[in-house]
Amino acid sequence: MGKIVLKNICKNFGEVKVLENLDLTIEDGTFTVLVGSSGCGKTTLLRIIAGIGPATSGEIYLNDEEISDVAPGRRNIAMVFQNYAIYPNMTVKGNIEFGLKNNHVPKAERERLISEIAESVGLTELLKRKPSALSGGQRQRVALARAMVKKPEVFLMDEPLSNLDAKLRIQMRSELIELHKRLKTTFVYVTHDQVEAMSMADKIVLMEKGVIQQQGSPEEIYRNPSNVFTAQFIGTPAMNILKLPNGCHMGFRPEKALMSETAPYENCAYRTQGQVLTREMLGSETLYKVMVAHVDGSSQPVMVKMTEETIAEDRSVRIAVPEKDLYFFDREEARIRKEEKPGQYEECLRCLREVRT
């Protein structure tokens, strides 16, 4: 088991409050990704769980047992760092074996564990090499193997793929997903890359300025954002957000917009006209930047992603979005859901009907 519960976690660095009264439950066996921009507190939170950067106040539980004051080495938690933190003067085998020796594991058992773990992460042929003779991906596997050999209840990973090139990152993402399925243990993974979070997580915890903005499955975070920050952080390109005359905000995903040089789109709640500024071919999709007439009379660029029609730059276009694909947010940028605040929702729709072109 590897269930983690954090209660009222606070962390201060001098006068600076990095985390304040944070509550979070990480269920056993999940692949939970802490995601957010640099400085949001996600790595600080990971270090608190590991015990290598104690909280200023609050409680940490592992499987219902409080571990707030338990030394890092006694928490049955393993951490994989961004820079791998493997010993350069030791072979691959020596790195994997180091912790086992310190724990006085008998030699026969060490050999069995090393063989088993090396095979599972593809290091069997590299056990005699030193880190200087390994690629970035291979070094990352060594760091993983060294953590795995402890058979921890929880794996903590602090941006472990950030030093790899783009192609290798994609490969290692897939390998980590497969590894999690095989081990069936708890993974807590930190990244600033929302694509990484969406592709790997069972559960995403989105943070900003030490506060959890939203948590849930990738599908829930993407399709049902609770605020403007979440709506714009998750999704590539970011959700288009436009301010309404009543002070609220309207949003729509670039891939949900309809765009044509001629279609009137009479049945759509949001309709406007614009001019194509740029066009980027992305293989099966094309990404357009379009300057549109905004609902307050000004102009604003929006992004539109399409898979079929090809429209040249500088062309005049019509853009529309059906009501089912629109999102509304209040003046404080919190979500206005139709079923929760029908009056505010209808007011936003009225704003669109009055000004659409």
The other form holds:
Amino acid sequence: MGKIVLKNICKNFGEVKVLENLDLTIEDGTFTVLVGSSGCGKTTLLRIIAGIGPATSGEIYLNDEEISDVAPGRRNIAMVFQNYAIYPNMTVKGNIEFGLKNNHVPKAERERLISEIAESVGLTELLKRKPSALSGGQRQRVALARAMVKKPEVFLMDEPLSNLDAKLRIQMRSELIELHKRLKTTFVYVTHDQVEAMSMADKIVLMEKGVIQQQGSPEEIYRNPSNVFTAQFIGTPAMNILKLPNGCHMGFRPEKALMSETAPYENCAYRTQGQVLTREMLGSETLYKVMVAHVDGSSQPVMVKMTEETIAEDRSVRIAVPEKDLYFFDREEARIRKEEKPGQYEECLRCLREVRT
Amino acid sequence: MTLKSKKEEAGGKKKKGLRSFLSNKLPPYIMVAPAIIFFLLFTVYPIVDMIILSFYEWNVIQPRKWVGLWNYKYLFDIQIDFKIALQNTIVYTVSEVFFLILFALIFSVWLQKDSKVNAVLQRIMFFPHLCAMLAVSVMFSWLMDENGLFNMVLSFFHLPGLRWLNSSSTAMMSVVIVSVWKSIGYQTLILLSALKTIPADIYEAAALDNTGPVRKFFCITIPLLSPQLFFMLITITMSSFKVFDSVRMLTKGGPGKSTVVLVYYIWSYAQSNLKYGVAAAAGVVLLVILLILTFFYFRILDKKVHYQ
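For comparison with the form predicted on its own, would you give the structure of this protein in the form predicted in complex with its partner chain?
Full complex below, order starting with the chain above.
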């Protein structure tokens, strides 16, 4: 069990309000990823859950029990830090054992736990080494082992992969996913990397300026963004957002746009013409930057991602997006969904049609 | 090739060798020469001369007279004042090391938090280090006078006054108090700067590991400060073994011989008794003690020091 409920959390650093009246429920056993740009308050939130950076006001519940005033060491929560925070003066074994000793676990039990955990993260050979004699990946494992050995109800991870090289990061990513499946405990993971968030999470909590912008499964966040921020934060390259004459915004994902030199695309809701500015060959797909004639008469660059790579730079092209792949946002950048606000939705569609005719 | 041309070539090679020596190999030696000359002249030569002198009897006026190991016999066998000086020096050094490290640790942990009060306190604490020992000694001889401020404070609390520098039982303690007061700010500053380099997340990890404050201090703070503590141990030991000016100013080795320390002993034998041979022998003993101590520290304790 490891369900976390945050109610009305506020956090101020002096005059600066980082979090204001934040509510969040993290379900037991989920892999929840807090994602957002630097300074959005995600690490602050994690530290509040851990108890090492207490909230200015608000309540935290772990399994329906309030833990707002419980010391970090008594919350049954373990944390993996961005810089690992391994005790440099202790051996690998000493690091893993330290918390157990503090909790007066008998020696025989300690030995059993350490060998079990060391085995599971592949540290058995390194138990006598000092951290200075370990590589980045090995240190990461020590930090993990130290967290795991306490058998906590919740694992908190603060960008644990950001100090690893790209290859190792991908490997550790899948190891963490496996670990979560094996332990079936609640994981709360902080990252600024949307790819990491998409690939690991059961649930993504997207934050900006201390406010939760949207929360949901990776698919939901990708397919059904609630606002311009979410739409542009998730997905690479970011969603193209174009302003409509009525002040609303229209968006489409680069991978959903159709582009060719000849096809008329008559059944598509959005159609325009443009000129290819640059072409980036990424292997399986190609990224085009295209300057398009915009609905208000100006021209604006958009990104188009395609699996074909036949179109050369400087060529004139037609670009189109079917209605199902178009997203509309109001003047406050909130999503206009067809089922919620059919009137506004139709108006936006009409704007597009008028321009075409 | 003719013989002549071979000779010429050999000559050319020699010339080339000489030129390369002059242009490549010599300049570095010229660069370090002033330092080396100073070192040889003012460090190596006096040490060697002191060792040689310790086997002679000499009073500056008459020529040196070979006496073999008699000077050493004089130190350890004939007179007891050298043993007293050695004993006093050890007491002084142990007290200095103990109290300085203890108080520096306490003050640095206390002043660790960034606040305006602490910033002011740090500067105030460092101030005595800037004062000359001479001035400090004069000030403390007033404060420690039998009618001085210290006794006034004691009598205010209805406590009996002390004779501080004038009693053989309190004189050494008084000298230690003065020098601890003078250097505590400097030592605190060293530890304080080291404390600030310990990453905050290590303490946070310790908090999550349910670490109590005492265990946190002894299992994390002290080991992470060990390089600085080791440095302090060595420098305080060295400077304490060589203490002179405070003793000279405050007590002149008295009352009786209660505050005679090694360097004061050497100085008084050379300057007052004109027994340069005995003084040199004592100097050699001091040198050997310092060498042994340094060796011991590095050999035994270096393994316990954790370098990040």
